[in-house]
Structures are given as structure tokens and as C-alpha cells.
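The chain below stands alone, shown as C-alpha cells; this is the form predicted alone.
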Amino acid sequence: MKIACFVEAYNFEIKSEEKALLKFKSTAETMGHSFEFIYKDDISRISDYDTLFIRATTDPSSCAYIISRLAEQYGLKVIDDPHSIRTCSNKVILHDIFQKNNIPSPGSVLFYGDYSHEIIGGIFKSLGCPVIIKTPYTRFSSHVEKASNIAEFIEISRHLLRKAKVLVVQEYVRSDFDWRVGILRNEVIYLCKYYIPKGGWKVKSKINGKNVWGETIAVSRDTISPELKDLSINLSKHIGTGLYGLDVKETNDGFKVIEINDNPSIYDGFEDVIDNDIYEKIISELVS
């Protein structure tokens, strides 16, 4: 079959996401298939191939989504696919579909810039403090900010809600790491670790100025726990069958969901160091 594989010139710039890209293309065309990279530029040949797979950063405003939808649209098994692409990218769906579904996650209320003494008070009273401010689209941990006070919070969400009507509210939860569970048609493909580097509070924080990244560490997805691998499958169901990353923290009151992700970060010596066989997994997925 004929694969494309949507990217962006910044896929190549760091060499462990240009490695696994490349693996993904060797996979391939070992199993018998043919992988080219397409661009923005090759949007209109979309109909030329078999089956699309995407790794440029997703989100409903973005080339990737438009490609994902002609692609659907011209009857190509496409990964993402729009439908996973509007859910996990915005913060304010995955909020409803964890309430809805009881889905073990931080709590979480949705503001709409009302500075009322009721309302703020309400939302420190529920959620303890600090808090976490979230854009409904948020990547890479942007759009993420943390709020240790009454005052923080008003000043940084008067600064999210210039570029968006609604933000989520979360409660804070302490830890070390989040654990990432990478899930192809709802199983775990790979297993690891996203550790918060010292200093900070997110997988990617600003530490003296500067963008600092948490060590990844991958664990064998075998020896997943049981309540941790039955969230993230039941979770993943509520969104679709297609290729997704979780990002969990463990408490004392069990796991809980952060949020789920299409389009999860997949580079050569991280997430792939024990579970190497999720490229071909991918590409099974992808011609079947």
C-alpha cells in the first residue's frame, strides 16, 4: 500500500524525532509498503495514496487537520483522523467527556471570566490551591499556567481569555513524573515516564528563563498496572480507535487522568528504547 506521511519542516530539526521518523519509512517498506513524507504543498495529490499518517502538530486551525479531513473524505485510513483531532485538541471537550464517563481526573470547572467574589471564591474553595489555568488548545504545555493565589489567578486568566472564550480550572496535583500510555485501537503499545525536571511543575517548564524538558524514562508496557491500563483503554473508547498518548499522574487516591492526546510525541530513544515494536504496530494499524 501506499502511505503518506504528513509532516513539517520542523519534524527534522531534532535528530531523535527525525530517527523515528525514519524508522517509521524503513518499517515500511520492509513490511512491503511504499512511505513517502508529504507537505503542505502536496495537499492536493492526497488521493494518490492508500492511507495517511500524520506527525505534524494537530489542532482544528492547523494544515494538519485540513489534510486529515480531505484524506477521510477521499476514503484513506488516515491516523489522525479529524474526529480524535477536534476531541483531545480542545481541553474544554476532554472536560465533559471525564465528567460524563466518571473518568478518575483532577477537578475541574470551567470559567468564563466571571470575577465575582462568589465565583472566584468557589472555584478555590473546590479546588484548593494552587490551580491550573488551561486554553481549551494547549501543546507541549502551553497555555498551561499555574495560579498560587487569588490575585495570580486574575491576572493570568485575564491574559488566556484574550485568546479564548472559556478556560479550564484544575486542581493541582504534586508529582514527580506523569506516566505517558501510548494506545493503538485501544491497547497499550508503549509505556513510559515523563519526569518533571527539577525546579518546575510541568513536563515543559520555564526554569530561569529558559524552556527546560523532564527525562523520559520508558517501562516495559508488560508490566503496566492493572487499574492504569483499564483507564487508559476505557478512556481511549470514549474517543475513537486511533493512536493516542495519556498523560496520568499516580496518587495516593489512585491514577488520574490529566488528558489524552492525538498526534503523541514518538522519538527515537525515548518513547520507543523498550516497546520498539510500535513502529510496526503503526504501520500494521495504518494498512490494515
Second form
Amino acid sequence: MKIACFVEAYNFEIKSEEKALLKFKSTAETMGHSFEFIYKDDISRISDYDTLFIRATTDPSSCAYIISRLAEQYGLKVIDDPHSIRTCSNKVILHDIFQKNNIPSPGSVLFYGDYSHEIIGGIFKSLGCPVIIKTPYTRFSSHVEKASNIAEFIEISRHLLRKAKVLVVQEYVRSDFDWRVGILRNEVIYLCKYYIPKGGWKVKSKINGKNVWGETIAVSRDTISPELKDLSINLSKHIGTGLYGLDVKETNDGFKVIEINDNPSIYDGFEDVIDNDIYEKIISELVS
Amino acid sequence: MIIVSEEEDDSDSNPLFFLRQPVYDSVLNINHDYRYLRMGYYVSAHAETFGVEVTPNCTEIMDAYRNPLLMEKAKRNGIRTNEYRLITSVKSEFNAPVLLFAVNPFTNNSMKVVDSDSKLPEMIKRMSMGARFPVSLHPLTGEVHEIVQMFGESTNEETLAFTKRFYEVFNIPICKLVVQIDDGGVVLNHCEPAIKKEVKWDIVHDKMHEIKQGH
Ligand SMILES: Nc1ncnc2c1ncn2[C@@H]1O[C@H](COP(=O)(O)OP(=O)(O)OP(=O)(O)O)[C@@H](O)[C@H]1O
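What about the form predicted in complex with its partner chain, after the form predicted alone?
Expanding to the full complex; the earlier chain stays at the top.
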């Protein structure tokens, strides 16, 4: 089969990402398929391929969405499919899905900019203090902020509402790491711990003015707790059958899902250290 | 059916109220702007989360509002387009005059008419933000018109048959269309949010009544 892998130049900037992309290519070729990197200038000839794997960052406003939807319409198998992109890229839609399906997650409300005492007081009363504020389109932890009091909440939310129509406000759930559960076709294919760097509270934190990423520790998928596994598979079924990465916090009160991503990062020497068959699994899914 | 509209008369719910409630019935979402990340979009997304039918749904919205998707769907459904190209830099086979539409997350109302070849490279460079995003290039063959489409009706009499077909295919209750009119008829080039005051709300109200009664 002819596999197209949609990328942008930045996908080759970090060595471990480039190496992972080359592993996808060599795995596909070993399995008897062709695997070609394609770019935004190639969008119009997507119907020349049998299947599409997107590694460029996805968002409904990106070129990745356009190629995903065109490929779907031409009948190609697509990872990430347009529905998964639309759903996972938007924190407001995820909030809605979590509430509707009782997904265990931090207490969460939508905020449209009503600064009345009743609304603001209600937010802090129901979510406690501090609260986390997110725009719908956060990515790589940007536009995710913490407010420790009402004054900070007003300042941060006013700033974020200049671009966003609505914000998600959440209870702050402290943890040393986020579980990252990699899911494909509603099965767990890898498991990691994404640690929060010391002095920060996000996997990518600004510490002394510098962006710092926490460590990634791969863990065997076979050791996943049944509770985390059921929760992850159940949530993935509400989105689709594609490739997803869930971020989950483990607390005394059970697991709490932070988000489900389409287009999860797969870097050589990170997510693939223990369950190194993820390349075969993903290629097999693309050509199935 | 629940009618959700930013125009309070006749509607069952306004978008903000609707977004706070569970949904159990099909939804007609009336808005002048369905762009991704706007209220019009969230109403449809909320309805989809609850598994009910909604007009327009999020796939339909994206298919209409993103230029290459609009063009491909139009072509597949026999709506006339002219040979558009997605480009990030100038290639010799393109000759002015052309219409250009930015395909990036930031720009709205992005139509640019370029009437001389010498101006093309600079304009494409600007609209593609230095080749970071594609630009959709359409040959200019007719007279360019901007019309507002409301449930298949048009603000321009000459395009009525065209807007009726557009609505059948795209299912977007209200939008602005950029078209060209030439000897062969109407050619579709672009779809974007309507400006609220350009919408003929009396037509929208009549259509809403019809739809409600039909239910
Ligand atoms: N309610 C919360 N309580 C505590 N920490 C949170 C909460 N929500 C998010 N975080 C932390 O903030 C970071 C970014 O959050 P989130 O995953 O929601 O946004 P994102 O920008 O989509 O992230 P990424 O793209 O890095 O996965 C993560 O490290 C996450 O653990």
C-alpha cells in the first residue's frame, strides 16, 4: 500500500522526532509498503495514496485538517481523522464530552466573561483555590494558566478572553506526573509518565523565565492499572478508533482525566522505549 | 426540533443558554457566523456531543468555510467552480487576473483581486505568511459578486437558482458567498460568515416559521 505521511519542516527539527519518523518509514517498508513524507504543497494529490498518517500538528484551522478531510472523502484510511481532530483540539468540546459521559476529571466549568460576584464567587466555591484557566485551543501547555485568587483570575481571564469566546476553568489537581496512555483502535499501545519539572506545575513549565520539559519515563503497557485502562479505553470510544494520547492524573480520589489528544507525540527514545512495537501497530492499522 | 438563534424572536433558545443545557431534540442552529471557535460553531458541536441531528453539523461547517474543502465538495456535487489551485509560491503557469483567498487560521474576509502578473509574487508571499500557509488561487473570468445566502434565498435575484442548489449541497442556513457571474452562469469561489446587518432577517424568520410548521 502507498502510505502518505503528512509533515511540516518543524517535524524534523528535533532529532528524536526525526528518528521516530524514519522508524515509521523503515517499519512500513519492511512490511512491504511505500511510505512517503508529504507537505502542504502536496495536498491536492492526496488521492494518489491509499492511506494517510498525519504527524504535523493538527487543528481544525490547520492544513492538516484540510488534508485529513480530503483524504477521508477520497476513501483513504486516515490517522488523525477529521472528527478526532475537531473533538480533541478543543477543550470546550472535551469539557462537554466529559460531563455528558461522566468521565472522571477535575471539576470544570465554562466561563464566558460574566464577572458578576455571583458567577466568580460560584466558580471559586465549586472548584476551590487555585483554579486552572484554559483557552479552547491550548497546545503544548500554552494558554493554560493558574489563578490563586479572584484578582489573578480576573486579570488572566480578561487577557485570554481577548482572543477566545469562552474559557474552561478547572479545579487544580496536583501531581508529580501525568500518566500518558497511548491508545490505538481502543487498545492501550504504550504507557508513560510525563513528569512535571521541579518548581513547575505543568509538564512544560516556565521556570526562571525558561521553558523546561519534565522527564518522560516509559512504563510497560502490561502493568497498567485496570482502572486506568478501563477509563482510557472507555473515553477513547467516545471519540473514535484512531490514535490518541490521554493525560491522566492519579490522585487519592482515583484517576482524573485531563485531556485526550489526537496526534500524540511519538519520539524515539521516549514513548517507544519499552513497548517498541508501536511503529508496527500503527502501520498495521493504517494499512488494515 | 429546537431552534437556536442569536435573534431572540421566534427562537427557542439563544446560543449561551443552549450551551448550558443537555440536548434531547434535533437542532436548527441559526447564526450569521459559524466559524470555528465562534458561538455558531459551539452550538453545533454541543448538539453533536449529545448525539442529536443538527443543521448545520460541524463537518458541514468546516466543509463550507475552508476554501479547498468548499471547492472539492462543490465539484463533486456539480456546482460550478473554476480550476482553483492551492499554492505557497508563484509558479509560471498562473496568470493574472486572479482571485486569492488565504487558507490560514488567522485571516477572515481575505479575498484579494490581483490584476497584474507582476503583483502576484508579493501578494502570495504576504497571504501565505512567507510560504507558511497555502493560498487558494482562482482565475478571474467573470464579474465578482458578494451575495448573502439565507436558506437557499439570495440577496441577488440573478443567483437564486444557484443559492438554492448551494443550500441543498452545503446545508449552511446563512453565509456570504463570493461568486463570479459570466456567460455560463454563476461560479462559486468562496464562503465566509455573513455580516449581521447584511442578512435579511425577515427572510430568515419566514423560513424558520416554514421549517417549524413542517415539523
Ligand atoms: N486541572 C488541572 N490541574 C492541574 N494541572 C493541570 C490541570 N489541567 C492541566 N494541567 C496541567 O497543565 C499542562 C497542560 O494541560 P493540558 O493537557 O490541558 O493542555 P495542553 O496544552 O493541551 O497540553 P499538551 O498539549 O501539553 O498535552 C499539563 O501538564 C497538565 O498536567
